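Take a look at this single chain, the form predicted alone, given in structure tokens.
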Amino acid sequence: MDQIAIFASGTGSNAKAIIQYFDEHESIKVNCLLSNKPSAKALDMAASFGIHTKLISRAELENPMLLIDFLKERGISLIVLAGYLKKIPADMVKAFPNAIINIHPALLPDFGGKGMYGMHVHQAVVEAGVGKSGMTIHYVNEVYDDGGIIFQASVDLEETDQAADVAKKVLTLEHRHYPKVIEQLLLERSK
């Protein structure tokens, strides 16, 4: 059984979509949800599904080996970032090679990098006047939004779309595709 750890910092709508998708899965299970924010609604949401939750401590942020040990003890085979706003430490990237993925609310390499998250991304897309936006699922490395691209999906934008409109369109794509891409990735690895 493949075990997933979800990292989230906010409301956890993508985390919820993933938890629901794998609820009765025969070979993949959401093992735990971790957050760096005590106020993250994702913690309560995950707990309501019976998922083990963990608030990442300051000590674990400063010494990633503590967190790595926790994840290895739980048999985690894939770390899934779902709105997690902290940079993943290099030690963790090394401990879980090609086993940490992230979803970004734009078509990378455009509109990525430090500070490009949430509405900041959608506002930049609107200001750039591009005709499309979308989402990118990618591997995590030591640089923000730089890891190899696994999957992208796009949506057409209207000239009248505001950042909130773009956000809704992109979030629909994220909920539709992220769980399926996770499943495909893990099933391919187990062959």
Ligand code: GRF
The other form holds:
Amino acid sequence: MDQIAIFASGTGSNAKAIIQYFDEHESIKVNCLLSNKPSAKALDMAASFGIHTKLISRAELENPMLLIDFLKERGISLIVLAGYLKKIPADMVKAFPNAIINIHPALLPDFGGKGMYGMHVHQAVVEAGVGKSGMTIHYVNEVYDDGGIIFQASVDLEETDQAADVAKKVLTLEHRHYPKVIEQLLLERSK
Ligand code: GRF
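So that was the form predicted alone. Now I'd like the form predicted together with the ligand, please.
Okay, now the whole complex, with that chain kicking things off.
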């Protein structure tokens, strides 16, 4: 069984789509959901599905080895970031080579990097007047939004679309693709 750990800081709508998709999957299991934010809705959502949840402590944020031990003890083979807003420490990247992935709500390399999260991304897309946006699933390395791209999907934008409209369109794409890309990645790896 491949065991997934999801990291989320916010609502957790992607986390929910992933948890639902892998419910009763024969070879992939969502093992736990971790958050750095006590108020993250993702924590309650995951608990309501019977998923083990964990609030990452300050000590764990400062000393990634503690978190790495926790994840290794639970047999985690893939860390899935879904709206997780803290930087992943270099030690964790080293401990999970090619086994940490993230979703970004735009077509990287455009509209990525520091400060490009949440509505800031969609606002920048609207201001740039581009005809489409989309989502990118990529490996995580030590630099924000910089790891190798695994999958991208795009959506057409209307001239009248505001940031909230773009956000809605992109989120629909994310929910459709993120679970399937995770599944494909893990099935490919276990071949
Ligand atoms: C998504 O748009 C994702 O691309 C970004 O953060 C957002 C998380 O949304 N990294 P949710 O918490 O999954 O609803």
